[in-house]
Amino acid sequence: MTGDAIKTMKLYSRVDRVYAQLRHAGIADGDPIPPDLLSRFDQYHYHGTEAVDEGIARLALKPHHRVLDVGSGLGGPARFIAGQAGCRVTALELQADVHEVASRLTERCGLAHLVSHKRGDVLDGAVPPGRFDALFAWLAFLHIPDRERLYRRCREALRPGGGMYVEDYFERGPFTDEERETLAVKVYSRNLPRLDELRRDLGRAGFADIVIEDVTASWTEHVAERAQAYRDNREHEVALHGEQVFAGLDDFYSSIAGLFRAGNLGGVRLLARRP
């Protein structure tokens, strides 16, 4: 996967739009940013900081833990974990523009002493082995079709006894040809696993204590509400970001809601440990 190919997914186009959102909230360019205010704009996964709180609790994070966030986006979960649990977090992101914006946001939040941003690909050994007590991924694995290599790299990144918490998509399936095209282009997602494949592949990669939870019902409701709220707020969004950005995100949010509504796309929360 390359950092540019994923830009068919409009969520990752013009990520600098977060600066306009901050200005509208009264934060001038270059000013310090209160992390709790930024959390309104920097959580690209579902259920925002509530979901991150769940991950912190499930992995029982402590201040001495070292944490890896794979596909860290704008750094929202990484900053929240650092702020809530006091952990040192490495935020690994492949896309150059997303990485750059995330790094600047962390500095302006005063969290650069806890959150380290690194640009790289988890598949290519971008992180040293055996360094982390916990690994998180929020709607990131869905972009990576080579699951065997992905899970192996994640296990290698963890110390013995380290835990992994992931929220991602799975195929309840089977997908129609149209759904596969929508996933491939608008979500940059191919080769989603079924739940039985997910458990099997994690086991083969050397993970133990695997817990898989189907959260499809909650996510279906969430994405439907998100799509409707965004469309209802059209006038504000166009004024803030322009018609092109609004149209791209409106189509993206509506497409995701449609995929979940059709019933073949599912959401999963998984936990696993390196023995």
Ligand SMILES: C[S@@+](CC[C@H](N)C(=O)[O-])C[C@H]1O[C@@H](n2cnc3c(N)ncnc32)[C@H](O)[C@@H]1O
The other form holds:
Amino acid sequence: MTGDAIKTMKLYSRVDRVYAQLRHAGIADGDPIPPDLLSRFDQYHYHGTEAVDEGIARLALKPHHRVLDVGSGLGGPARFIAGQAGCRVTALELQADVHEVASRLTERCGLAHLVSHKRGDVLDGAVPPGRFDALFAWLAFLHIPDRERLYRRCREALRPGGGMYVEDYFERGPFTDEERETLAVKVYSRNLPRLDELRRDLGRAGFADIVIEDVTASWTEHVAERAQAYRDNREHEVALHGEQVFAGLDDFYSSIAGLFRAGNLGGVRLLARRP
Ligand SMILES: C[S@@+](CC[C@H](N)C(=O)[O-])C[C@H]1O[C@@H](n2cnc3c(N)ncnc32)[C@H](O)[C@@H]1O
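Form predicted alone already given; the form predicted together with this ligand follows:
Below is the entire complex, every chain and molecule, led by the chain shown above.
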């Protein structure tokens, strides 16, 4: 995957919009950024840094642990993990523009000694095998239809005994044709697993101690509130980013809220270990 096809998902348009958000918060271009201020803007998943705290606790991270964040986006979770747990984190991101903005943000947060950004596709073996004590992925697996290869790559990245923590989508439904189309185009997501398939495929890929938690109820509420809050803030958002960016994100947030509300899209928190 080159990283361009995924741009049908509007969250990934004009990712440099984070700089406008920072300027609005009083941080001029190029100035140092307090990481706790940035964390309002750099988490591309649900429940922000609370969700990352949950991951840190569940994998009992220690400062000596080597961490891999797969599909690291703007680097929000990676920087938060480094800041909270003191670990060294490799942030692996597919899209060139996202990777570049993420690297720059990490430098400006003064965290480049702990977080190293790497551009690449997790399926292509972009990271060295057997190196990591912990692997995280927030809302990245949903973009990767070749689950067999994905899970194998993730297991290989971990050292024996290493743990994986994932938050992602699953097919609770069956999806309608229209939902499949919305997922494919607006979310760049195909081939989401059912929970029984998820457990089976992770077992086949060699994971053990698999724990699967259905978090659909909390995500359904979260995405509904997010969509409403974004729309309520229209004037501010248009002033900051322009009409086109607002329209794209408004459509994206309301489509996600609609998919969860309809009941066929679910959210899962998943833990597993490489034996
Ligand atoms: C919804 S974003 C979440 C970003 C980040 N995990 C967060 O929670 O803030 C998913 C990210 O996964 C990345 N991604 C998708 N497929 C990937 C792949 N095959 N290898 C590496 N990254 C990938 C996307 O480019 C995107 O930035």
